[in-house]
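A lone chain, given as structure tokens: the form predicted alone.
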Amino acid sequence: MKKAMDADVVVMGLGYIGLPTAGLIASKGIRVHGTDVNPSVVETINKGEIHIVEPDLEGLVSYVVKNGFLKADRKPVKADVFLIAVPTPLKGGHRPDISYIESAVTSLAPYLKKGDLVIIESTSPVGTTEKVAEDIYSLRPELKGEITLAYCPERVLPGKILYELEQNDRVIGGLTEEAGEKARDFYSRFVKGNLHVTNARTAEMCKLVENAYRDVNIAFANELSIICDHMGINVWELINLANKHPRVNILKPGPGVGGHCIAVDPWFIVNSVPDTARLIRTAREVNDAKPEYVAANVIKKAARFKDPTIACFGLSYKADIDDLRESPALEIVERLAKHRAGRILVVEPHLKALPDRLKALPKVELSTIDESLKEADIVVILVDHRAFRNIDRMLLREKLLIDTRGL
């Protein structure tokens, strides 16, 4: 029988995958132990409120802490199984970073014990799952062949997370066979989309290699944008004609590429087999380079003011959330404003106060709607937020708008 202080389930990293995960396995009558470093993030949970925006988050997050489903802390405790949900960012030279998962192994090894399963949902180069295990059984040597361990990633939609964390299918890939049957019984609790085990490696691979073809797909619609534009031609007119072909399907270019998926997994690939990843590669220095296009084209622009109003619309690295993480809408307005191309009014409905990288820069304001467009000479927009759809457009006709949206 389990002591009161321990839980079934270890969630440690409580951000946008994390926290979402952990309320959605509380909410099947789970007992979830969230951790993670931030103490404010803990206190936040732990009061039934969210740090994260999130559609239907913080009313699922307060029912299951009222309720003594789940609770935060910045320590594990011991369980019976442990997903770690943790950031997997870049470093220099765009090689991937997995020290914050190596400090969740070395956090939880204390608590593991005979029959635990440990599970890596962290976005990963191949092969980490068998060093997690070389780690833990470094720490914890009576444990080898006694826990086990599998892989599986997210692969959900922010604004519609605990939809699809509930909904798709989820790859699900063991270090044994076992691992994987363990650690499918655990999914089939709270995942109702197919379930598909396979070995580690593959699963470790399957995460990079859909948001590698996303990131190539995007790649060509933004590359054809800055063709188009040195051509005069209306891109969004183009694909529109283009995609009336039954076998094309062009997505729709942007500024640039974000969030820490597709802007950050390719690279993992790259970072692999730098020599091979020639397409993968390429396709991520074009959309690495989108946001420097936008940004000369609007200080361009600007020159032609004595001293210009710049409105960007939208911060977030896509519309209708909050997240900043690789946002190339935040990497334009930084180097607008670091070039001193003008007043530089940000626009962005799900913020309350500018980001700290931008708070420190020359002319740069957090605005409204209306204050914007009454005071802007150039409308630059960079998110396609619900609440940019319906702008009047009578209030455009003096500005000069670049719409990198097509909005």
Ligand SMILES: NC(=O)c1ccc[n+]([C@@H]2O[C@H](COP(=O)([O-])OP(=O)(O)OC[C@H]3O[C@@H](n4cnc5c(N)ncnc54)[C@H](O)[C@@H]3O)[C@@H](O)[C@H]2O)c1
Given for the second form:
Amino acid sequence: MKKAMDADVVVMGLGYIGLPTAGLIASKGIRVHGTDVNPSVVETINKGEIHIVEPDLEGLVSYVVKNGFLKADRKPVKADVFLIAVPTPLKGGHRPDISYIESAVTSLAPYLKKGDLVIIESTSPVGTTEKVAEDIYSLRPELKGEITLAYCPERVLPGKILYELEQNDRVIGGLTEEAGEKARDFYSRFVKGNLHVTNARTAEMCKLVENAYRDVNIAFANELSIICDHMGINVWELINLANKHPRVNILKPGPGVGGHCIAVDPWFIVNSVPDTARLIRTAREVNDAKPEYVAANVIKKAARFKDPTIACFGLSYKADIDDLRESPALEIVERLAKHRAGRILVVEPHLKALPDRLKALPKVELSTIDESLKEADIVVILVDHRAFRNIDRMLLREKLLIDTRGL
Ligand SMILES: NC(=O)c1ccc[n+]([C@@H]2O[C@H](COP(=O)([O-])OP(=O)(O)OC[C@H]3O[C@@H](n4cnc5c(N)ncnc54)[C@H](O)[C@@H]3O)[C@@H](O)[C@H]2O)c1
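Next block, the form predicted together with the named molecule, ref. the form predicted alone:
Below is the entire complex, every chain and molecule, led by the chain shown above.
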């Protein structure tokens, strides 16, 4: 018998993935209890507000909180399904850090009961679901064989999360066949995309492979852009022409690869099979080296001026979001500032203040498009935000332009 304070679903971690997921599930009339270790996240959500930038999310969260379908707290409650969406960053030596999953599991274990389903959505190294099962059974041995576990990776695009949460196909990896089927039933309550059930290890690897595939292809484009610089060839024109071939589709180069996924997940594979994943490792190294290359290029050009003002357009890791994690643009601005390449005007319409990493550095200011175009000698396009697409080209006429995005 359920108590009034119990929930149907507990979502552990209310960030970019957990909060939209909790909101979507709650919008189907399912009682969701969101758990986050950050008290200010809990407080914000319980006011019906959000702490991240994502289109339409605030309206959804406000609606489900007001109607009593979503509640946030620092601790879990009893429920039928426990969904884990906590961070899985890298630690030293490019090794996956699954300590957030481990501590989420420690805090949810006391609330588990016979028949519950535990789902990991955090991107995880192969074998994590098996390890989580062992951790739970070591804390609650009486539950062995009495609960089910599954892995279901998230592959949404920030900026379109609510649409993609509902519409994307999902890969579901059950630790047992029963777990896979139970997880399929659960997702069918709010996902319209197809649900593909497999085992947990394949589902874990599937997420990693999707991002490694993207990383390798981006590395090809990034390496090509450097080769073209050396050979005096316009890489954008070259790619456009090469892509006229019916079976060639070269991606766009950029200032590097950022974000919490593509820049991180391929290392999970490399870490598991370091001697075999040679191409995947090299792609990571090529992409990781690109910000340094871009910064060196700007520094070289800035040396032509006496006291140059450098406008850096964009700080986030990709267009139209505020997420700075692993952002190559942020690394480039930091390198320019540390090198004292000039006065740096950062134009980032999605931020109200400079991030701490830049605040401490000399001669770096947050600026606007208009202000920076008035004052800059050099304009470096680091992110292709929509807000930058309509810049009047006439205003760039007198500037030295370095466009890493082909805007
Ligand atoms: N952001 C994306 O676009 C994206 C896409 C696909 C997959 N993922 C994966 O999803 C997972 C979550 O990523 P995110 O972007 O939502 O991270 P995030 O940092 O935005 O949110 C994670 C939240 O978990 C909370 N948290 C940490 N430890 C906790 C614990 N023990 N119990 C409860 N809450 C805890 C944090 O306070 C934070 O609010 C990661 O594994 C990530 O790789 C993210």
